[in-house]
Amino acid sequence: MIKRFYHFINGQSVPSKSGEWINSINPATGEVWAQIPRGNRADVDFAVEAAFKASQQTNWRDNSVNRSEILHGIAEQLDNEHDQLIEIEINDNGKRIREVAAQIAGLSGWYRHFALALTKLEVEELNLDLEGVSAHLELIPYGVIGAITAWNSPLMIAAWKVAPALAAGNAVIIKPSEMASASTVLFAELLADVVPNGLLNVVTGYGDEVGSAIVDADAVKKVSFTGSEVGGSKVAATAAKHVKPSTLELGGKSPQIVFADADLDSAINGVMSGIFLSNGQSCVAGSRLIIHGKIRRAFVERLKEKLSRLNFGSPLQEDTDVGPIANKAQYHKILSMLDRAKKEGAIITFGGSNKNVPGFEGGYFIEPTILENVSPSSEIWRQEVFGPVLCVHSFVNKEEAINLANDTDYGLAAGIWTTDEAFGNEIASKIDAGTVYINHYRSVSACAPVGGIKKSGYGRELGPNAIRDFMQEKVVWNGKLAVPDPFAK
């Protein structure tokens, strides 16, 4: 039977408006397994309208305790519940059950987080070069907050804007991507008693009709978004049309550069771990593999060998180590790309195809794929794939890895692999990146900022500024001394 999920809007799960319904494919299987409303302008007014009536209420606008006992109350309700949400995540998008259940286990962490950071917010006293006058700072929130969020892991990416959104005082509108809606549709579900009405909505649909009717609004006073590089252009360029911030969070073609003295086993597995994990459907996903010729040949056999033994199945058995491509589109989109970059000369030395898996005939299975004698002005080394596709290109001394990672239009992420920490460190300095890792990669902790330069975007996420991010500044003067005439002779 296929489920039907619906908007929540001021506290209530509501149809939409147009009585129109969008398909959710189960990517394992490629069959229809539920549906989400088609939002549409109507659906959006009515949310803006619950949400600004919400953040304008001064026990939640003013009272910072409230807030931080709300998002501790969101953080107990996950705990209870966060079992429910993840079978729904997986048959949405197909991410392995091991990787989803660990990013929803840990939800509530990221509430609580910005619950404590919370009440570390002060007035701040201001240091002036005036004299007879004083001045303290003060942050006062936006109102309403827009949130949209991309498929490949809808609740974590929402938590990063939602937690700390609240916490500064806002409601929030969430239009996650109509790939993958059904978990944050739940999610709002069994937050229903914890939270206020209005001070956290979500309409589904699609990007050009709900997403662009969330920035155009009047009320809507920031927009944080986490897409693609085209969905983000045009995310800034309404916002920009109404003189409104928007933190766009965009895509990545990140390097892992790898050096003769690495840790081979330690790179091997933070390689695979990059960019096979969740089959390169990570925005920071490192999809080159800049590598010192002396080593290159002994590291990529020993990588295919690793790969070689990847089981194939159901997202939803522990035992599966390759899940499904998210949906059908990206699933075309990477077989193209492969299909194109063969003709550009590019060798396919391992994978390289679809998976046919036995008993999920109609899913989206693509193998892990090496791609070598790629040229670094080859579509698939500079333009984003979003799968399980890893480009190798070495490199002979510190000065050409570094041009080969810096010569791209993004700057997400980067991996750097030496057993020299000083050395390491020297060459993070000179990449063109939002985060570096040395030695591991993919970390993301909610003490520290995420976020791009380039085409990657701008502005952050997470860090001791996300809450802030959410706020803005207000500057409250005050005469110490009597005010003179000023026309006095």
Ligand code: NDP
Given for the second form:
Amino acid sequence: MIKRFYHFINGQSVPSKSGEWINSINPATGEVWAQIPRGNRADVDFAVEAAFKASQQTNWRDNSVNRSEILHGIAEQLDNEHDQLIEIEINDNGKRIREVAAQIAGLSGWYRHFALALTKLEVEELNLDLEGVSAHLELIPYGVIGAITAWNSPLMIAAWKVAPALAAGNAVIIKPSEMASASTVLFAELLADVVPNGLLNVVTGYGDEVGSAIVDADAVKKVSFTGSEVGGSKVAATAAKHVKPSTLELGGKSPQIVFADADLDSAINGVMSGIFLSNGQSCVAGSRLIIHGKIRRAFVERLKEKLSRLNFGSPLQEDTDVGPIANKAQYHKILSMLDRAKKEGAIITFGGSNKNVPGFEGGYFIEPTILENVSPSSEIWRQEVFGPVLCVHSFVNKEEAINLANDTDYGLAAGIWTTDEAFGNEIASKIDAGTVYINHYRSVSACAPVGGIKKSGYGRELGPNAIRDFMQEKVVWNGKLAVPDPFAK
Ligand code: NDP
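Okay, that was the form predicted alone. Show me the form predicted together with this ligand next.
Everything in the complex follows now, all chains and molecules, and the chain you saw is the first one.
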């Protein structure tokens, strides 16, 4: 039976005012499993009005103790109910259960972190270089925040925005990807008795209908966006028109640089996890292997041997190593990029095709793929695939490795593999990326900022300033001396 989900606005599940629905396809089967409302501007206006009203409640805006308790309440409810979210998210985006279960079990941790962090926000007395005055800095919430998320990890991406935005005293409207909205809707519904009405709203639908209407709404004062470079630049343009800030977490073409002295077992596992663990559908996917020529052949052979042992199957099964690509559009995009890569001279040395998985004939499966003989000027080396495709290029010295790594429009993440710690840090200092990992890959923590440079976006999520990023600074001056007549002669 096809399940229906609804918008969640002002504490209620509501259909779209248009009455229209969007089919949600299970990528493991290619079949419709659910429907979500096709929202429009009228639904967004309704959510914005509710969010604005809720954001102005003094018991929310000015009461950090209450906010902290509510965030702890969210964490507790997630701990109690998170099992319900797992299968729904997998039905939508086809990610393997081992990965989704870990992400969803970890959700409460993000909310708890910010529940605690918000209790440490203080009015700051400023050290002035002036006499006769004092000043202090207050932090005030924006009011309503628009949170636009991608389909690869909907609830984790939402947590990175929602938890600090609520901690800061805002109300939030989330627009999940229309490819994977169900878990975000259920998440909000599960919190109906925990979060006061209007503070957490979800409006589903298309980016250029619902997403753009959220960014365009006057009462939405800041937008936090995770998605593609194309979507991000549209969001930033609309936000700029209204002189409102946006944070953009966009794509990447992250290098994994392996030096000849690397611990090869560790490096092979790190490179595999960087690109193949989530089928390459991770913003930090380590999609370019830049490896010392001396170890390249052996490294690639061992990688191929490990990949040949992976088994394809249902993402809901614990022992599946490779699930489907998240949606049909992405599946076709990856296959057509592989076709063009071959035409540009790349040689497929592992995988390279779609995969027929018995029992899942309608599913969007693609083999983990290794490409060699890849030109650094080719599309496959330069553009994000967001799929299980690793391009390999060798280097002879560190300068060449650094140049290859930095010769990209993106700058989200990079990996460095060497047993020489000082050398690893020296290379890290020369890599243009928001995050550099040495001898491991893909860690995230609420304490470490995430974000990109160059076309990977701007602004940061998480880290020590995460809550402040959803607040504005206000300086309050206090005169201590009588004010003299400014025109006294
Ligand atoms: P998209 O840019 O296509 O979509 C992202 C979100 O933006 C979706 O909810 C989408 O809605 C919405 N959207 C699209 N156009 C607009 C618009 N004009 N105005 C407002 N909202 C809009 O990205 P994908 O969903 O395809 O996600 C994959 C991309 O996300 C990859 O590039 C990946 O690297 C990046 N990403 C970055 C991360 C990071 O932290 N840096 C983390 C995860 C992913 P709809 O889908 O309904 O059209």
